[in-house]
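What follows is a single chain, given as C-alpha cells, in the form predicted on its own.
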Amino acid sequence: MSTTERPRILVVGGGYVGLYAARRILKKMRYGEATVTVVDPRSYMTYQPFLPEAAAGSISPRHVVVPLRRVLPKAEVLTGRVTTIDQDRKVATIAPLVGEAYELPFDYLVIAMGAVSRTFPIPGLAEQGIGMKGIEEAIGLRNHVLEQLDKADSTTDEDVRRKALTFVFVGGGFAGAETIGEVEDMARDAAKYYTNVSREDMRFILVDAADKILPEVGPKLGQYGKEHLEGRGVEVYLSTSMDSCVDGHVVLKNGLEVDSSTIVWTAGVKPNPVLSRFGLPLGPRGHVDTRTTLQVQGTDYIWAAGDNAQVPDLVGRKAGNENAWCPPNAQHALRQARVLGDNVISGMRGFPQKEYSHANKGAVAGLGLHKGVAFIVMGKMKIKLKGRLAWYMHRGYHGLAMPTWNRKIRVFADWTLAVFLKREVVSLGAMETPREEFYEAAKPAPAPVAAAKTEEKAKAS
C-alpha cells in the first residue's frame, strides 16, 4: 500500500460499479490529481449476467471474469474488506486476506459493495443450497450437477439414482429461470453419453414465491417463459416456496417433497449487510439512501450506486411515480459509474454535481441455447421477441456489455468456437477438494497395534 500526501479516492467494491467509476475516474483525473484505492475481497470482477452460461459450459469461467490490477493498473488495488468506516476522521478500517486490520485514510469515498443473496431461515438451506451469485458457485454447479449423472449412472440404488436426477430450483427471476435453462440444456447434451441415463430419468423443478416468472420482461414473455420451459419438461411451480430442504428432502408449500441432491437458490439479493456498520442512512430494504447526483444523504464526499444503492429514478418521478427507484441490473449500474466517476472528479475540483437519469431501455434473457425473451424499449416502442431472435439479442446486448475487448473477445471466441464443436460435458468434481488423493497418501501410517498398546499403558501409568 503507498503512502501518498495526494488526496485519496477510496472506492469499496470492485464489482460492475467499482471497476467502472474507477476507470471513469482514472480516465478523467489529471496526473497526478489523487490516489484512487479499490479494495474488494476478490481480485477480479465478475459478469453476473454470465454465469448461467458458465455453469452450463458454453462460456469458459475465466472470460467471466475481469482481473483489477489489468484493467486499472493506475489504481491501488487491495485485496481484502473493508469493516468499518469512520466518517468524523475520513478513516477505514482494511481486513486483508491475511494479516493484522489498518487503518486507511481518504478524501472521498465511493460505496459499490454491490449485493449478497437473500436468504430465509429455511431448515437445511445454509447446508444443501447453492447460489449464483459468484463464478464459483458457477462452476461448482456445473461440477456438482455432472457428477450427479456419473452418480446416477452407476449406481443400483434407486433412491440414490431418483435423489442424484432431481434439480430443484428456488427463483423463478433472471438467475433462476436462465440458470434452469442452461443446465437443463447441459444436463439434456450431457446424458447422450451415459448408458444408463435419460433425459426422461431427469426430474427439473422451478419454485417461486410470485405468480409468475421472469417479471422483468412483462407478463406475456414471462408466460411465454413459463410455458417454454414447461415443454422441455420442467415444472413450474409458482404462489409457493420451500418449507424445508434437511438432508436434501425437500418440502415445498403446495404439499410436494421431493429428495434432492442439487438445491439452486437464486430467489432475489439484498445489500451488503456489512453497511450497516458504515454509518451511512439506509433506506427500508438496508440499501444506501443517496440524491439524483449519486451522493449519500447529508454528505458531499461520498457517492453510492449499483445494487447497493437506492437511487431516484427521475424518469419514473417525472411520469408520476413519486416513489419510483432505479432497479438493481447492469443496465443501470454501468450507467450509473460513469455519472458517478464524473461527479466524483466535480466534487474533488469544486464544480456542479450530475444528476442521473435513465429511461429504461428493456431486458433480455437467455433460456438455452437458441432460446429467449427480449423486452426492448425503443422511444415509445415496444417490442417483445421470443426464441431464436432474443436469445440472439441476448448474446449481442451482453457480449458487448462485457467490460475489456480483452474478454469481449475471448466470450465471442468461446461462442464461435461452439458452433463447431460439441459442448464439454466433463466433470471436475475432484476440484472441490484437490489435495484429498495428495493427502491419503501421505498422510502418515498409524501406529501398529502393539505400540499403540504399549503407549496406552504408559500414559496410563
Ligand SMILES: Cc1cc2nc3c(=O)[nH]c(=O)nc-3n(C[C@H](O)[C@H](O)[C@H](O)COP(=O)(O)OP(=O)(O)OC[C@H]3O[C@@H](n4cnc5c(N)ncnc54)[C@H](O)[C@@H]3O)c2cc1C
The other form holds:
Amino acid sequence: MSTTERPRILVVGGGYVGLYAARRILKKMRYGEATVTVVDPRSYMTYQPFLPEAAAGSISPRHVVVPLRRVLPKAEVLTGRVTTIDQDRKVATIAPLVGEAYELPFDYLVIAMGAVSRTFPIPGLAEQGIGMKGIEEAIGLRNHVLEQLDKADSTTDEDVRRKALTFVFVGGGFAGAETIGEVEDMARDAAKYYTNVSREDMRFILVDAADKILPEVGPKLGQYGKEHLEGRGVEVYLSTSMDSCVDGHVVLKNGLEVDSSTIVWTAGVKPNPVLSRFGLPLGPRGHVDTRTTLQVQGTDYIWAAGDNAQVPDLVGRKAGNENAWCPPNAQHALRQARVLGDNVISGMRGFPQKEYSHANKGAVAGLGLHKGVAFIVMGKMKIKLKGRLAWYMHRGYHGLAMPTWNRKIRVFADWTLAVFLKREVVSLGAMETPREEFYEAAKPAPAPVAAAKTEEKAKAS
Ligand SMILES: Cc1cc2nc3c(=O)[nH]c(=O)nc-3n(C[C@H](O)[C@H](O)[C@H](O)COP(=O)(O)OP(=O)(O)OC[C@H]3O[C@@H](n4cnc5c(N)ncnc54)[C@H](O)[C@@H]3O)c2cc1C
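Complement to the form predicted on its own: the form predicted together with this ligand:
Time for the whole complex; same chain goes first.
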C-alpha cells in the first residue's frame, strides 16, 4: 500500500456505494489531492439485482461483477477485510487474504460494507441453507439445481428422487420472488432434455412470514406476482415460517413437512455485524446512524451510506412521516454514493455539506423469461405494469444501470445470444471440487489386484 504524505480517504467496502463513491471522488479530486484506498474481501463489485438471472443462466456470472482494479485504476485497491477502526488514532485494521493483519492510517473514512443475510437459529439452516447475496451463491445454486435434475433422472430410489426435485425458498421479497421465478423457469426449460424428469415431477415452494410477497412493488402487483407464480405451479405459503430443516427435512409452522435437497434463504438482510466493532453510533437495528449529509452522527470525517446505514428519508419526512428512513436498495445506494463522494471532497476542502434527498422512482422485478412486475413513479403518476412489458422494463432498467459500458454490453450480448442459442442448462457442479479428479489420478496407485494375488500364492507355496 502507498505511504505518501497525501491525506488518505479510506473506503471500506467496494460494493455499490464503495465503487460509485470512489469513482465520484476520483473524478472530482485534483491531481495528488488525496490517496483513495478501497478495501473489500472480494476484488470485484457485485451487481446484486442480476443474481437471480445469473442463477438461472440468463447472464454469464462473470458479467454480473465489475473488477475493482480495472474500473478504479487511480485508486489503491486492497483485497481484505477491515476488522476494526480506531477513531482516536485514525487507523483501520486490515486482515488481508493471506498473512498478518496490519494497520492502515486514514484521514477520511467511508463506511460502505452493505448487509448480510438475516438468519434465525432454525435447526438445520446453517448446514442446509444457501443465501443469495453473492455471485458464488448464484453459481452454486444453479449448479446444484441442475445437479438435482441429473440425480433424479438417474436414480431408481423414489425417496431420493422426490427430495432432489423439491425446492424450498424462504423469503418472498425481491431476492426470493425473483430467484424462485428465474430458477423455476430454468428448471422447466432444462426438464425438456431429461427422459425421466418433467416439470410436473418438481415441487417449488415459496414461504414467507408476511401475508404478501414482493412488498417493494405494492400490494396489487405483489398479489399479481403471487398468482402468477401459483399459475406456474409454485406453492406459495404466506403468514408462515420454517421451524426446522435438519438433514433437509423441512417443517413449516403451518404443518407442512417435505424433504428437500435445496433450501434457499432470502428472508431479508441485516447490516454487516462487523460494524459493532467500529465504535460508531448505531441505530436500533445495527445500522450506522447518519445525518442527512451522510456524515456519521457526531463526526465530520466519517460518512456512511447504503445497506449498512440508516439515512433519514427527507422526502418521507417532508410528507409528514418523522421516522422515515431510506429503504436498503440499489436505487438509494447509487444516489447516496454520488452525494457522499461530493461531500467527502467538500469536507476535505472545508466547504459545506449537501443533504441527501431522493423521491422513490418505483421498482421492477423479473420473474423469469418474459415475466415480471413494474411499479414506476413519474411525478404524480404511478404506473403499474405486469407481464412481458414489465419484464422489458426490468431488463432495460437494470441493463442500463449496470456499471461500466463494458459490463452493459456483455449483459445485453448474453440476452441477445440467448434468443438464438437458447439457455445453457449444463451443471458444472464439479467446479466446487476442481482438484478431485486430478487427486485421484495423482495419488499413489494401489498394487494391481492380479499381481498381488500371484505374489500371495507364490509366498504360500
Ligand atoms: C438478490 C438481490 C436482488 C436485489 N434486487 C434489487 C433490485 O431489483 N432493485 C434494487 O434497488 N435493489 C436490489 N437489491 C438490493 C441492492 O443490491 C443493495 O441495496 C445494494 O447492493 C446495497 O449497496 P451497498 O454498497 O450498501 O452494499 P453491497 O453492494 O452489498 O456492498 C458491500 C460491500 O462491502 C464488502 N464488505 C463486507 N464486509 C467487509 C469488510 N469487513 N471490510 C471491507 N469490505 C467489506 C462486501 O464484500 C461488498 O462488496 C437486491 C439485492 C439482492 C441480494
